[in-house]
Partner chain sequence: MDIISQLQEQVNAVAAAAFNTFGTLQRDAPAVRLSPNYPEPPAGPTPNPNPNPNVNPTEDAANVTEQSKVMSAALVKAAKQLDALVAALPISEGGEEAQLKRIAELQAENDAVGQELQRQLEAAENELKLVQELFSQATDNCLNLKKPD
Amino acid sequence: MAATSAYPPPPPYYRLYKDFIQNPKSAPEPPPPIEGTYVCFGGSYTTDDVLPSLEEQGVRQLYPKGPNVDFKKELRSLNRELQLHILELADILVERPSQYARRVEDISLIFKNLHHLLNSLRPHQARATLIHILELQIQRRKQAVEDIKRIGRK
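Please give only the structure of this chain, in the form predicted in complex with the partner chain.
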């Protein structure tokens, strides 16, 4: 028979709610929602869901920073860089095979930049979806107004 340790007891706060039925105000309020960062099972999480920039992840950013990034241009140039680097890796493997590590690192850097660019397109997509939904809603409402007018006139 394996010796199992018992589960820890539940927190003792239940005693505070003894008179809840008679007087709901005698018991403490529930804790307010957490803001900022919190620790859960040893891992720290944040309530602010934002895409961390590349520098925060320790990755060099290859495309120019700034308020408005031209996504199409940067994606295309990163694609061409990627092809060049793959060719370079093939060449290096033929000429000097021991120096593959630097090239492989460059290729993975390009991929990380590519994915980060695509991820930062998502807020733009969300706003565009919202615009589309609002336009559809306006169209439906206008149609409903027209229908009411038409039926009322008949």
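For comparison with the form predicted in complex with the partner chain, would you give the structure of this protein in the form predicted alone?
Below you will find a single chain and nothing else.
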């Protein structure tokens, strides 16, 4: 029986780092960050963090276009419309089961619009989360300083 390794051998470029402990500048510079589009596992991706519009995705937009969208109002409106369409779908399934496809397409369109609206709020959510984390860090550090001062006075 031949012996096999559970892990493959390291890539050959590990040898470039053999003198790193004695001379840290001997290691090669890291590669530059990827810019633009790239292919990973057969899929094409881009480094541009831009939310494509519904039109670019081939989906009809159910809420007003433009930068001044009232997200709260539009989300509520789409949610009410979704509830109405689900009730209508239930009625159609009881009365005329063969005509359900159009309602399912309408519900799918509403879900896509809701999803797009929520995704357009992600940058705001990320900023708010980051602000909250930083405020907590400041609060913890101030508390640590107060603790150190209090212990120093004893």
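All figures in this text were calculated on a predicted structure; none of them were measured in a lab. What we label the rigid core is the largest C-alpha set whose atoms superpose within 1.5 Å from one form to the other. Numbering follows the first chain given and starts at 1.
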{"item": "Large Cα shift (2 Å or above) at T37 between these two forms, core-fitted", "value": "yes"}
{"item": "Rigid-core frame, C-alpha of A27, shift of 2 angstroms or more between these two forms", "value": "yes"}
